[in-house]
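Take a look at this one chain, the form predicted alone, written out in structure tokens.
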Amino acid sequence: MLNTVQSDTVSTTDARQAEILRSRYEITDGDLERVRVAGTAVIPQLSSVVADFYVWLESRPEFPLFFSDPDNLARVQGLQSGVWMTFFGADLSADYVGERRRIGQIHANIGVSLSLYLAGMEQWLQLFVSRVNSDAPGADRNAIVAAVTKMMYVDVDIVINTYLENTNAVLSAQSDSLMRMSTPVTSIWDRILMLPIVGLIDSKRAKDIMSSMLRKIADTQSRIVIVDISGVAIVDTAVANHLLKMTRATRLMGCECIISGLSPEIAETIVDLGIDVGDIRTTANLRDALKYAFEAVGISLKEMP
């Protein structure tokens, strides 16, 4: 049932996108008919068009990366013919958008660069235009070429947006991984946790840090958590408020939070901003924070001579 709902949602989105693209590139019913007319000239020659395209592609340095296997080359050429038969069918619908989106995902997944894709689309356009009936009246031929070009813009639009979506998804996943790696809550001693924070703190990261820290406190029944901010690039009102929320949340868990690594510059900034740190325990460096934490859990430290 869930898959059916998701499929219906995707189909609705693709149908809406088809309408947007048609409006964006001012594609009329007459344009779609002209693309079909162009297809009557191109489709009978499609095998030679595909062959000519791959002669061009062989001159590109990327060719051996994707087509070193002759069987794979033959398979892709066959698929390419099907793609262009659909193109000249000129049915700008949800199914068409969905198919083009899948093509974009395939290109992105196998590592085809956008520059190569765009150069290839330009080459396809030139090959198609050269096969449009040159005996047709000038105005008609120009209108046909313009219509084919508009449909080509639609394909490029869909594929480029798919590339961007894939890229953004990868970057988001990488960013999440880096955030998790950059905010490790570590148990450094029985009932003592430490969390070194490096870089910038925004609302999302602060929420992730707090959730991770509170879970660790609950799992370890810790009494002290040291949050070291010596590696935080900027401390402004928002960052200070995030730190205050962290300390209050840990207190509710029965755990004391120590903020360490306050440089003179950070301390001055907090004072200038008029931020009330209340009864939050702070230390200038990690050494002082560790000393307090050990004493708080009943561990005495002996200074080396």
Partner chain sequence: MMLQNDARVTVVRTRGRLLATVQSDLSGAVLTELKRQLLGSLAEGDCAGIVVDVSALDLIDGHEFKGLRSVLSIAGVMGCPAAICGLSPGVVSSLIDLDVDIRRLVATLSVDDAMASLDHLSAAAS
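Would you generate the structure of this protein in the form predicted in complex with its partner chain, following the form predicted alone above?
Partners and other molecules have been left off, which leaves just the chain.
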């Protein structure tokens, strides 16, 4: 999950992100210059700013969780000085975005809550502003403060996105394992297979279903596979494509795929979306599909007297 490899595609994304952030927060070259000017006031006092920040941080209930070890505390304080020196360099480049992302990743990984992170950033901003107001050149102070504020928003934006991506990655992994617990393809009669699908079908799941289905067809030499979708919540064009691929694949193995369980509502959305069911055999319910399947393999069902 923690991506520490800097690849070409990642730096291109970072470059693009830098552009987006620049325009989102309306950061001009003038702003960047003002941030550097702010730096001339703040950086000489950076160690005292950091000390002030930690006075604040110590008052937070989470403090002992992260800083019970004094060596760790000293190390982190050192790192933070470096982070803020880069900040006041005001170089909104792909590298800057990449570095901020990594910082965000670290915060997320060690379990800093988003609210603590945001409170901290607000604190840093207050400390910087007070230094700017007392020591930066008088004429431009308001504009300088505005520029520094905008750059802080940029940092916060990057870190929040990193947190969100982190959460998504965790959820994705969780839903992956949920989906892998899906129903196996079952042999319900000689040469007839059945596969009920429940829930949502995404491309990963469709791929898994496809490969297990094809393997089972080969193993059992089945002639019919009934895919029952009465438990599928939504059929949109993406899902329809997956189902279509399934029917094509089974055809290449001499097996007919019947899609059963099309409710009136689902059928209506399929028609609304303009999806052409074509030659695919479909039934409203499982019973009709079974009836067809038995006939197709040459079995007739008779009621007992």
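Values in this document were obtained by computation on a predicted structure and should not be read as measured data. Whichever C-alpha set is largest while still superposing within 1.5 Å between the two forms counts as the rigid core. Numbering follows the first chain given and starts at 1.
Once the cores line up, the CA of G254 ends up 2 angstroms or more apart between these two forms. Once both forms are fitted on their rigid core, the CA atom of P44 lies less than 2 Å apart between these two forms. Annotation: Cα of I103 displaced by less than 2 Å between these two forms, core superposition.
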